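The chain below stands alone, shown as structure tokens; this is the form predicted on its own.
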Amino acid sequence: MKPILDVDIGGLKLKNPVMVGSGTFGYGDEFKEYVEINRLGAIVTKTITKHRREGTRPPRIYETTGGMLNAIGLQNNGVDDFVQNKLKHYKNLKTKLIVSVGGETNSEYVDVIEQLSSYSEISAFELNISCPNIEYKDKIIACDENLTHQLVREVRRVTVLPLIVKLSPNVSDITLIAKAAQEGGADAISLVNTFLGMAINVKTKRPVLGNITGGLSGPAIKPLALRMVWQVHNRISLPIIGMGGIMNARDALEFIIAGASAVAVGTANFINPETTLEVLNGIEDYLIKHRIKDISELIGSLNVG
């Protein structure tokens, strides 16, 4: 008898709990070739904005060891077209859609939400709170309580759709930042975005990255960002979708364990496409040898006595 994996993130109810990291699996239409995308429990968009944007300037992405780091600048053609020439792509989808959304002020994000509510190829939205926001003098919200609370606020007032929160790491105490967007009215929390970093080319005494400074992903950062997770899972009541070098199997079943009720495949898209469904055969494996029926007795288990 198989297990059962369905999960529910704040409303939002998946068949299984893999999916993909915004930023690293385009809009999904661009690795129907390579993955079964129906098999997922979700798919999650590269961030979506009000407006066109070009993104940084190059270059742009740059590996690390034991990870890679970008600065892509939320690079899109901006929510209308969007609308106009992606969203068809999701006629026939089954599994759910996640719409990434970013901004640079927070009517642009309300401006966006608002828009997309009313489209039913789309299951729920992810607000990437981690970008620069000139209404608050280029602060990053994410790194502010009082400022992720407000957002978090004023989106939930436009759309009944699930809302999840992505957090940025690059804070002292994460807890804080997660409680604050549980109490503007988040369903859930993505643990987590990139680490802040960057690398120097010693020959020229020039910064790698056109941007000076970038995110960093991959197996690198995943003993940070799993810490991370437990730790928002022993503060807040809301589901959390762990990410944040996931690589295998075993990863992702570290980030359940520790208390996230889905997982994020993120940097290793690049690497392998196939390994979504690779972490999902091994996540089902994994229930089957240990006689567990239902992914729900994982879920933050961890016996730390």
Contents of the next structure:
Amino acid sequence: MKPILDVDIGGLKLKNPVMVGSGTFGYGDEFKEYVEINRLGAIVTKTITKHRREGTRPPRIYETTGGMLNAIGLQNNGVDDFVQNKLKHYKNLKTKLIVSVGGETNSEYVDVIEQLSSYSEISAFELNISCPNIEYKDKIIACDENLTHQLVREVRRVTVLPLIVKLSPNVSDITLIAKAAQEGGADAISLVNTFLGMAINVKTKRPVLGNITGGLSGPAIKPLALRMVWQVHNRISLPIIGMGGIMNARDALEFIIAGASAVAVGTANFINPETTLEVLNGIEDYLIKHRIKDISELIGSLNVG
Amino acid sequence: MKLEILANTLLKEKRYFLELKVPKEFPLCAPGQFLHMRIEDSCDPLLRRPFSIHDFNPAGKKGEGVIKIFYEVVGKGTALLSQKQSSSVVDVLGPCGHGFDLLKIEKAKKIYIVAGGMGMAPLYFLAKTLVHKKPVVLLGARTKDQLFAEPELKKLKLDVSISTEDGSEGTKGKITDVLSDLLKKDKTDGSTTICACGPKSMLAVVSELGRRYNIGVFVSMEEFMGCGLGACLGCVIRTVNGYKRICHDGPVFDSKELVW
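Now show me the form predicted together with the partner chain; what you just gave was the form predicted on its own.
Let's see the whole complex now, leading with the same chain.
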């Protein structure tokens, strides 16, 4: 019998737990030749900001052992362009659309989410709180409990759609930030965003990336991300979307067992654009093989006894 | 799509020729496009590597087609590729990107194809496609050993000029000096077009020559790439209209569009 794959992410009902990581799937369109997008549980857009952002200067990506550094700088054309030129492509989408939202001030987040909340194509928002916050002198919101709590509270007031908060792993205790997001009114938590890293060209003694530092993703970060999902799952009650170096179904299953209600495939989309569907098929095969009728039985089932 | 390796031959100085078997269902390739290749099913190297299509013969009634790749071993990915034997397979996405604008280029009365070192990689396919227009091919390198003009190029019976910086073969000096002299002699009326690929510093000079003589220059650019499909915005280049994606908006750009 076909196992039940439906999951509920804080009111966002997905037909299966496999999604994509923001920024790794463009706006979905770029991958349609390679992936049956409608088979996914959800797609997450590249982060949208209130104003157009040019992004950081190249080089923007660099490969390190088992991982990839990137510093794109949230290049996007702004929310108005998204509404005018991108949103219409989602009319016939048969999966859930989650819009990732970023900003430099709390009011930018609030404005974007208020503007987008009325569009029926959108099922949920993911707050990308890992960009520098100009309002509080270049602080990263996701690195500060109070800023996280405050932002989530302000955004919560302007939307009834499920609100997912994506956390940065570049903190000493991620459970404190997760708790702050929960208390601010978040419906779900995404973790993790990339780990801050860098690479140096020893010939020129210059940083490889135009931005000097960048975010590390890919299989190199999987054990770190997995540990954080497990810690947060033990500390808060909100559903978790787990991500960080998922390359195959086995990686995804680890995240689910650690406590993730859904998983997002990121960097792997670049390597094999069909990874999401392979992950989905692999999860289903695992449930059948282990006679698990409903994926909810597997979520957080880690046995530490 | 998995493509079978027909041959993987060392030419000289870490430079190889890779020939891939192309089945009927493989899309047609255009000069300037590239393949985004996964060499091993491993996490190191992790990302795909972009390779210019050096030559393409589509599958026809006589059987399978062939894609040729001309590459140099520079890192882990290309080192692994160089060890691949014939009849093993590589996984490719593609053909990716937008190549040379043939409709525009074919309108030119005179076409120069200018390659610096490995810059020949995407340009043989272009020269072959434009052979009826009798393009003039300029090929430059630092030294004779880094010079590469395969027999196929000679078979096209095109006018080929060679230069090396150390004078070990052809004219001594930079290929851009050769180009500059030719343009001076041509007294071009703007109906000339240049297609170029090579180091960025060389392309900047070619672009400047184009501006000076008011002639069109198309350049093939490169950068570290992520997805290769236009989604990740990792491989951008600065243009007069903001950053554009080399993998998707390029890799060939009108040089006037780029900020040098």
